[in-house]
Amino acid sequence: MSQLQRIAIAPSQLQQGQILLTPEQQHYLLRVLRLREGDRFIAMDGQGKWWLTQLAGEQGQVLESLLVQTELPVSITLMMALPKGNGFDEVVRTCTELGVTTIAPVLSDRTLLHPSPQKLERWRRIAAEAAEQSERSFVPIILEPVAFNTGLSLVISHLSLVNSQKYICEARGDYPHLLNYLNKQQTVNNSSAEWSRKQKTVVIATGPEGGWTPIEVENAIASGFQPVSLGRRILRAVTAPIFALSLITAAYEV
């Protein structure tokens, strides 16, 4: 069953039993895969629920709920400064093959790339191809771009202060590894059974070419977040969320 092919819906496309594929997914199945009348995939909503579908003329007949258990036991939020080219691309691919939950991005004091509406809707497809991929039961939020200190409002109000963790990676100054603060924290959770059955969140903001600046660093701070340290190098900035996601997933799934 796992080398069945996946594809992501709109819950809309549920219907009665039914799914009610594009033209687009028809193409994909009919013309690229060349699947056949009566030949299985599985469809995906994105939201936490995968269907074992048979193909049924140019649409989906439904044959049985499947659970799927791919998901961390922690939402990652990944705040951003937008990165110039198309790097940003690449890091919504990989940190969703990760298991990130929602990726907002951000217009930084040095940010070079100022993205249009097609961009948007360019990275949302990326991540709906990158959790089918992946095997993930959720696609991944990715937000509208806003400055940053927007972004730093839009966490302190969506988020719990209780059970959320808030990092700012910054390449300068003598601050201590993630993966300190991470380790710690494992520990605590470890010990704490009513940590355990509350959603744990976890928020890492990374900067773009040469850095925050100190007056956003400054003011992340007075927001909540640790300053800390992704090691002695300076990692590009499409480097250095993916290394971040890679640490928070090791300390969380093993």
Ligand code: SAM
Given for the second form:
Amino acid sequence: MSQLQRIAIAPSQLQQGQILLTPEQQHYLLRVLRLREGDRFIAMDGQGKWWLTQLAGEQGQVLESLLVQTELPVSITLMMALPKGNGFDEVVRTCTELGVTTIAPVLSDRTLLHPSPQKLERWRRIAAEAAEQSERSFVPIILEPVAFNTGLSLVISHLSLVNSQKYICEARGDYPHLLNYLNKQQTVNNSSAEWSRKQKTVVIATGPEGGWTPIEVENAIASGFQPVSLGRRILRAVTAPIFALSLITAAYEV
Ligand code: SAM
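Starting from the form predicted on its own, produce the coordinates for the form predicted in complex with ligand SAM.
Every chain and every other molecule in the complex is listed next, the one we just looked at coming first.
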């Protein structure tokens, strides 16, 4: 069990036991995650192969290949506006059980909670416990809370090179159901060998009790997010991410 960051690589980046990191991947590992020389991370080629890798200059030195049995064939990042009270604890626990890869807590315009630094440690402990309980191979990464717009930029810089689907859940408005997109994506997966060679990444954003502001939704759309519905009822801020995660995991696992 390890809490190592995972990055998606193209199969061609692996050459003689070395992973040739792109400038974007170097930026992400060194500047965003603040990894140092010798730190370990996991490289995934999107074809089911994972490698434990060590940062060595501008490259990754492959240490060993990893056996992965309980992880999803998709990387899921949940961007969630922090709910009030301790609601986030249960979201971290349940989404870890469901298979989330990264959780990015964000502070939106209508977020009421501004968490103490101790909260982050608590969430990471909860994720570790839940990963162990659900027999996962890896513990999800819980990022430090950032402003929603900063979160959007991080997601874009991190995922710019991979084939990602990005959705923002919006309780009002006439948007297509998330399941429609997931079903379409599965059809593409099954019919296109080319697509399956690319890394599959889903980013899902859910709002706070008061919902996203119109400008937040606009910014997300400008960053490549598709607004989606989760059905005709208004779900609580803590229910929405769990329902969305359940749909995504079922779509990719069944
Ligand atoms: N107060 C908001 C309103 O009246 O529009 C509702 C916010 S809801 C409690 C919290 C978050 O859950 C929303 O921002 C959205 O991300 C998500 N959510 C809840 N129900 C949803 C639905 N039916 N479709 C899509 N997203 C939903």
